[in-house]
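Next comes just one chain, in structure tokens: the form predicted alone.
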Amino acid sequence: MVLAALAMSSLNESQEPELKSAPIEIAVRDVTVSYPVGKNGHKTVLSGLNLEIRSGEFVAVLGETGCGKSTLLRMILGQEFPTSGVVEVDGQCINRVDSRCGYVPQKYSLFPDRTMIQNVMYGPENAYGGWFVRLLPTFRKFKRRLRGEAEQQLLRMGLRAGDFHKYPHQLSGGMQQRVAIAQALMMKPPVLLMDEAFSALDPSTRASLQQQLRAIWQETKPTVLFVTHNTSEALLLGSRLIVLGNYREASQKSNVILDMQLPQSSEPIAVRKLSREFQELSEFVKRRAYGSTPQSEPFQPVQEISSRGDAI
């Protein structure tokens, strides 16, 4: 038998190439984020944040409260702005909302006065044209097709198609979650952002949710950075994981902590978890990152035998 942790390894080493060669598609330069705070202070959010994230990765970031997670977000967005340094994606530097990134935020923002149906077409039926193109012939045969597209990728979350005209207040907490990830996969951006997006779920629809963001990376690959404060969901869907730390001292380099490729492996996520290579990983995350482990140390895991010889 292959060791799982062998096997781990081998699928790492046989992405390497793919990876490197794939182009970047969000670069943050030099960026600092400062707030004026009182009459004369002020407050760095980041400082010197240097980052490549190339096309296909799935990004897991992590850090404490404060640390910048969501301010990166909202700065590839579009959103926000850096105090200095530069933001880009796809080699253009962001300069207003880019509508080449979709964002899942943290507390679902749905249209209340529209179906699911509705919600989940509204993006690209809106940016088709004005008023005088939906008059044409045209744009009743773009809308049929564009209904067929919203209906498999609300089927696609795991949603019945008996619940696609009920209203965001007819629908759960994770129905209306799995609305907002279906309406941003709809414009089919090249970059997810997804900023907490399934912190406020009970743990049996977020394991599903998990799976469910998983499958559709796999498939479709798009680059997604997903912030979070769960060590284990980071870990868990993550290609690659970001830590970021709180700014402190004008003596400190940079927010991030440690940046790491992540094992992959084929097995489902509640499989996955059990292992004793994850625990390991876990661990060694939260030690580095609360800075009881020597920043230069790295990942070593040990593999486990069971009693027949196998990998557990």
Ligand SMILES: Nc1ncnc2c1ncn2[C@@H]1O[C@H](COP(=O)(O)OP(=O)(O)O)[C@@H](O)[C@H]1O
Contents of the next structure:
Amino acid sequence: MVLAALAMSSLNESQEPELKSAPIEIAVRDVTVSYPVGKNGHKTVLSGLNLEIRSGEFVAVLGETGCGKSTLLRMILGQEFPTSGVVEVDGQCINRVDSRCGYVPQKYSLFPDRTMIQNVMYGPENAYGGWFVRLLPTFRKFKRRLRGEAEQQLLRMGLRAGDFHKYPHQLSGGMQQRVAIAQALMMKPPVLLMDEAFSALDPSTRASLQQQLRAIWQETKPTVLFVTHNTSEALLLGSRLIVLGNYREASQKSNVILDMQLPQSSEPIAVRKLSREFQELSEFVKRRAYGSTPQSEPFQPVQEISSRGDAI
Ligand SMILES: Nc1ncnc2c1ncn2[C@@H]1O[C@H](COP(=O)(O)OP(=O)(O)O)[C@@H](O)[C@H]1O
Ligand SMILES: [Mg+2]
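Okay, that's the form predicted alone, but what's the structure of the form predicted together with the ligand?
Once more the chain from above appears, this time first in line as the rest of the complex follows.
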């Protein structure tokens, strides 16, 4: 515990000052989500959830299966709505899917009948306008520029030019996932929602995409919500960690078990992973997130983010 406390104190020193004062990009206010079960029953998934995420934060989200991580992302995306409470992006209540949020699910997100490059170009091309404006010469120019951008995105994701005109079924799952990320980035979304987007990848593809995502975040600072089951991945990529727990009873204040800033470092991911500080932090988070079974220990109430360095 002493080691954990030491790790915590260094977290606050390392919190980037510009993040502290950045505007709030995503606000989840007193959100409850229940689904109907059977004839008259319902199942509560999220309850009393309050979150404020600032522009440019990289929020890694961990939590047991079924605790509502995907539900949370779908609400921010505008694909689903809370039973009560409000979700806002950029100060506006979300009532539909729009281009402010890029979304990468775990798999199967590409159009099967479009090539890789067509998949990546689809979003901006579709947003350009109706058939009439597409007849104008400006559309051809726009498409040329778009193609160049799409190629750059695909190259950055490690795909080779020879694969650009292949269809999803002709490429491995890892390659398809690289395309899905390029596709989400093409719209230059201020918010990037990634739901276990790296879970189905082999370790080396996963490591290379972690590096790329980290570099992209450092360059353009989108607000990222990154759901993962991998504690190390969460701690290495995130600027902040949120751990959600399963809703258990009405007296429970919220699903948030842990909400903390994460130390930032300029060291490469592979080097940081080996540091003693990282190992201790990882142990601490695992203990807090998964260390107690629901049978042996009651649900932990909300812990305030440790911006004052005293909550955890
Ligand atoms: N549309 C739905 N109808 C009924 N139950 C749902 C629906 N979507 C999600 N659930 C339930 O809500 C719970 C949380 O789901 P989810 O957000 O996918 O969890 P997680 O991503 O954390 O594993 C699960 O028990 C799931 O079965
Ligand atoms: Mg999920």
